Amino acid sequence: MNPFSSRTPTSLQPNRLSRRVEELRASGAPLIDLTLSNPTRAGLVYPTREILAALDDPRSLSYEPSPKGLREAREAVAAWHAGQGAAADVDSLMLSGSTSEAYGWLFKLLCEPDDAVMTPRPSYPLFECLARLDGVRAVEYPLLEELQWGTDIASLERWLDPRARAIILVNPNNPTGTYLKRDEWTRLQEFAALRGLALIVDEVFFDYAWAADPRRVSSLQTPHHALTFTLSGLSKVAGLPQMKLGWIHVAGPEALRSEALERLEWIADSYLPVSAPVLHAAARWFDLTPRIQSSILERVFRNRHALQSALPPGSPWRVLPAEGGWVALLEAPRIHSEEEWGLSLLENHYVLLQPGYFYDFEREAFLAVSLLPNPGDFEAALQRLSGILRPD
């Protein structure tokens, strides 16, 4: 008898393009990654004596347990909020280890075993692996391309399944960089208050606009029909990953919220997964963010910017239109499938860019490029690519 949970994977074998990379690199090849995440690994100027300063604080050499984490850490995430022009409560957070841990205490609090949680396609692929570590269906919901990569209703419905309890948003999406709208906002709290469905929406990305837009909105603004948590965290907010902090807050009518709040508090009880160290400076982390949020847009509008200039008039690729975040999203003839282009420009450039399919595209054929990366190695990237991108 196979003595492992079928919550986890059948097979932890990495797939083709992974594989490949692993040789490259243990060649010696000059790989130039155009998939890098972490902000800390990207040569990015941090204030690095202020960080560690804020970890110097005695009162972290004592335990005082607190499972909606501690207040001033909260209200350090409720100030921060409403600088950005959305309120939050204090008495409605709820600090987490991370917007992973926050998934999950979620779908524990919202479904019992085979229920299931309405997904984004596409997006990033985290949901279906924490999902069913929890016991849960991660299933598909269309975000439409005439639309903007917006929800649209109708197929939301189509797609609804029997036994959902909870409809996950991403806002601005990954990674296709789309914001949630007041309308679209608007009808998604109507359907699902009349289904008696909650709202998990993640902003770990939300300040990372690349322009105003009226028409975008938060939502931890109302309206606030349904039971409605909203996930954010220190990883991107502060481009600190390292400093595991993420947080949930809940909204929706009053009785639903309250009883929500008491039984999360219970979960959270049961983890206490945030350090006093960083509880304690969180704080002081929230006043360096701006100094931090500003050099990552620097460096995501520099390297977009590059991006764009090495597509010439005519290019048969084309950079898609998007609003925020760290990505962009570059599409290829389709000449070849997104796996054959991410394997090509692997062994013959050594170029790494990551393929659609990675977050569920429904066609081809999308690669995606961090905006992250140093940007002398995102100019040599393109200069390696300039042969495909600018072809006579």
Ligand SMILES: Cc1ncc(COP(=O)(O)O)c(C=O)c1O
Second form
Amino acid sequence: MNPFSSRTPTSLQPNRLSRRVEELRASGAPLIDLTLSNPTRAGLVYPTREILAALDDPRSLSYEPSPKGLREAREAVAAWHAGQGAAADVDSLMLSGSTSEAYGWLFKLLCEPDDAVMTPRPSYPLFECLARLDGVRAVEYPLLEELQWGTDIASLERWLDPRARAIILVNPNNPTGTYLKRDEWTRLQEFAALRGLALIVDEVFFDYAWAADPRRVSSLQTPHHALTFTLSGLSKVAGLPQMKLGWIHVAGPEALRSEALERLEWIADSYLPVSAPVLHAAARWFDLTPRIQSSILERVFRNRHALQSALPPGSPWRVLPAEGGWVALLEAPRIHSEEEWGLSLLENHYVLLQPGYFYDFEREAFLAVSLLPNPGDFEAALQRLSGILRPD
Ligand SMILES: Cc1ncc(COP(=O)(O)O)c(C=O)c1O
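Can I have the other form now, the form predicted together with this ligand, not the form predicted on its own?
Complete assembly follows, chain above in first position.
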């Protein structure tokens, strides 16, 4: 008998596309990877000396465990949010090793085994896995293309699992790049409060808006009728995924908010995951963040512009409108499925794109293009695809 729990997948075999990528790489094929999501591998210019100098702090030689995370580091997180126009309360912040870990803590806080969390579709594919690791079910609700990938709150009830404990929102959503709007936020608060559901809002890409829009809100902004958890981390905010620092901000009706914080502190005390050097360096990394963010945004704009320019008038392909993030969505002609497109671009042009099924789109055929790769690679990949992007 298999001794392993169903929290890990039945099969760990890579899918067809990943297998083919491995084979082509092994054979030395000149692949260009337009799925690259790791900013530290994208040839960006980081203030490397300052990043490393921040780690050189004698306070890191002593161990002072604190479940919420060092106050000075929490103050730096709150100050960052304040600079972005969103008020975060230092005492309502909890630090974790990453946003992904923060999800695990929230599932432990809110769910009994086999309870459900409502997850948006299409969206970040890790939710199913994170929920399963905590013995929780990820149940999808749709984001509607006709609402610019917003939530149709009027029909949300229909999708709600009887054992749902929380609704997850991604602001802006990955990969559709659409932000939560003020009226949508108010209605979601009312919806959740009325049903005793918590809201978990992932804002890792919040700072990467491509243009201003006064209708947009951060979940740090009121109203907070429902228990509300805002998640983010240095992985995207400062383009430093290797440093492993995430956070949760808790808001909501006072009694719920303070009990949630106490219980989260109890959970965090069992792990104490953030290392002292990272806690002491955090404030100085936040000082570097505007520079890192502008170099990422400059990259994103340049590649997005190149992508749009690669589609001449009359092209059967289109770039979907979006508001921010690190990804563009391409809609391909439906003569092939997403998987066939993925394989064909790989086999015939040595260009790797992410088929939309990875994010669980309701219809075909979408391909996600990372806007992070260095522009030389990005433009070379578009050049290779120029024949198929042209009108017939
Ligand atoms: C929407 C979203 N949330 C969370 C994460 C993971 O963040 P972290 O590195 O802090 O775990 C990602 C990573 O791509 C993401 O796209």
